[in-house]
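So this first bit is one chain, no partners, the form predicted together with its partner chain, shown in C-alpha cells.
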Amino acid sequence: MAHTGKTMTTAKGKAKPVIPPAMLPMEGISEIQAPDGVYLQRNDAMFTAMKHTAGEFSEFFRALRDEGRVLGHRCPECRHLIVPPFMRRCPACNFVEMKPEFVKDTGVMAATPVITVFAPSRFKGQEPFGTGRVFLEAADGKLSDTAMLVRVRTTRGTIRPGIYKKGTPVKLAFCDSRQGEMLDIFAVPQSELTPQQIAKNPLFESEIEWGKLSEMEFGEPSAAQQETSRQVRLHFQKLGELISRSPRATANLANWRRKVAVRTGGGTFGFSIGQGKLRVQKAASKNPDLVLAIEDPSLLLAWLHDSTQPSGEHAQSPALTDLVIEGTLVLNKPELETITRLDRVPRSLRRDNVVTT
C-alpha cells in the first residue's frame, strides 16, 4: 500500500466527520456593537483538511493497533531506551541508529497525573480526564529513560486526586477497538487489577470491571438531612429566579439542555436547564440526562448560599467542579459541562447586580 499511495482504511464502525457539524459556522457577516460604534465580523474558519502521515511512527502505532504491544527505541551505544520511539537516531551518540525494542505494558507514574476540567473544543464532553507520564519496564526489568504521556483512568468512578501519585505502579490497557493512535491505550493502577489481569498481555478494556457511578447508596435519611435537602431545593429555586434576571447568568446556561436528578442523603429532586433558564422540580425525572449524587446535602447548600450573596469575598464553599474533581459530588457519567456552567453563574449574578442583601 505504501508504494501505491492508496489509503487502507482501518476504522471500525460508522465513520464520523472530523469536525462535528455543530462546530461548522454558517456563512454570514454580522454586526457587533462596541462602545464607539458598530463593527462587522464574518463567520469563517481556518481549515485545511489533512491526510496526516504518521511517517516513521507508523510502526509504533501499528504495534498498538495490531499486536497490543508497545514499541520503543534503544541506542546501541548509550543504551538509553525511549518510549514512545520519537526519534530513530541518538543525538547523544552523534546520531547512531537506534534499535526497535518492545517494552512491557507495566510501569510507574513519573509524577502525579493532572486532571483536565476545562478542555479544548475538540475534547469537550470528555472531561474530567486525567493525563500523566509513564516510565515503562523493559524486558530486563529496568525502566525506560523517557516517560510517555497517556490517559489515566480508574475503575472506581470519575478520575480524581489520590488515585495516582508519583511512582504508582500502572498497567497499560488496550481499547477493544483500536485505530492506531494514542487513545488506543490508557493506564490503570495495578492496585485496582487482579494478578491475572496484570499478567495478561494485552489486557483489553472489556476485561476490566468498571464501577457504576450511580450505585451510591445513602441509607435512611435523618430528619435533619431531609430538611437540608429541602433547603437545597428551595435555594436552587431562588437561584433559578436570579438567573432569569441576569443576562450574564442566562448566557452561562444558553444553548444547553439537561434534565438533572439530584440525589442527596436527605432526598431526591430535579432541575432542568433549557433556553438559558434553570427550573426546579420536586420530583426528579425518571430519565435524567445527568445524575448528581452527594451524600451530605449541606455541601450543596453552602455553595448555593455563597452563590446568592452580593459579594464573593467571603465565599467559603468549594466550587461544584471542585466537589466533582475531589470525588465528593459524584456524576453518573464524566460530563462536566452542566457543572462548569453552574459554577460560572454566581460571578455573573454579582456582575449584573441582581443579588442584593
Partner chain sequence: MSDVAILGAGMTPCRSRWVEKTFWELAQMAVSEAVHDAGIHIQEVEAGVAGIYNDIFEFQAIPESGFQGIIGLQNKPLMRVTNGGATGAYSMLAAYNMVASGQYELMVVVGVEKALDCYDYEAESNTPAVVQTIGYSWDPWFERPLGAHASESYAEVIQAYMDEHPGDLAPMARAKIVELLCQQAQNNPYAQRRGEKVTADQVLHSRYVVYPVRVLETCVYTEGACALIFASPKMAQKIKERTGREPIWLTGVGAANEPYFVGNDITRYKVLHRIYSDYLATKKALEMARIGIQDVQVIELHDAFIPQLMITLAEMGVVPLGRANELVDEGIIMPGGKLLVNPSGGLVFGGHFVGGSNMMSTWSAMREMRARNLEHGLIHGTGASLSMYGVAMVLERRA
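Next up, the form predicted on its own. The previous block was the form predicted together with its partner chain.
Since only the chain itself is given, any partners or molecules it might have are not part of what comes next.
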C-alpha cells in the first residue's frame, strides 16, 4: 500500500482533564425521602487516577496516529495474518516470531455491529454509536484472519439498524486529530462514499460529508399528510404552553439550547429549546443544531397526543427514543440528549397536574 509520509498527529492546545468539569458534582446537601424519614444527602466524590502504557501495542497505535496506517502481524511460516497485532509469536508454528505488515483500510464487516444507545458516563454525548468487527484486506486482496474491533458510523444521520450487516464492504477513515487510540479510526460503508474517497489513503473525517438527510426523499405529500404535519406543529405549540406551566417539565429542558428542524413526509417546521421553554416556528431554521426526519408524521402526532393526556397508563405511542433506536426517527448526527429530554416531559406534566382532559 502506498504511503505518502507522516500525517496529522495529536492536536496541540490547552490540555483537557480526564474527568470533564460537567461530570464534577456541585457542593451541597439535599433532603431525600426514605421509608423511615427524611435523610440528608451530601454531594461527594472519590477519584482513582492511574496511568498505563499501551505496551507492545504502542507500535500499532503510533501507526494510526502518525502515519494513518493500520499495522498487523503475519506469521512467516503459516501466513496467518492478525489485525490488530495482539500476538508477537505464532502459537501454531512453534512460536516463530511474526512479522509486521501494513494492511489496507478497506474490508468487510464480520457481523452486524452492536448499537449502544444508553452508554456509561465516560461516553456521554457520543451515543448512539455502533461497534463492530472488520476483516481488513491485505496487499494481495485477501482478508485478515482476525477481525478488528472498531466504531462504525454512517453519513446518513444517526447509526441505526439496517445500515450494516455481515459482509458489508467498509472503508476505514481517520480522525483529523488523533491521539494514538482506537477512537482515532472508524468504519463507514463503502456504498456511502465516492470511488475517489474509497481509493484515497488515508481518508480523513473532514473529507466526508456528514448528516446527509437530504437523501431521505419522502415523495410528494398527500393532503392528509400535510394536515397531519400541521397538527403535529400545533400540538408541539400546545406542548410548549404546558411546559411553561410545569416546573418539572421546565427543569427537564433547563440548561439546554437547541434549534431543531423537523422534516416529515407532510412538511417541515422547526422548534427551539432555551431557558427551559419550547417554542415552535412555522419555518425551520436554516442552520439548525439538530434535524429530526420521519416519514410518517402520524407517529409524532401519536406521541404528542399521549404526552398531553392526564394519564399515561394507556399510551398508544412508543417513546421518541424508541423511534430513534429502531431507525424510524432519524437524527442528522449522534446526539440523543434532546430526544431523551423531550421524553421526560410527559411524566413531568402529569406529576405537576398541568394536563387536563
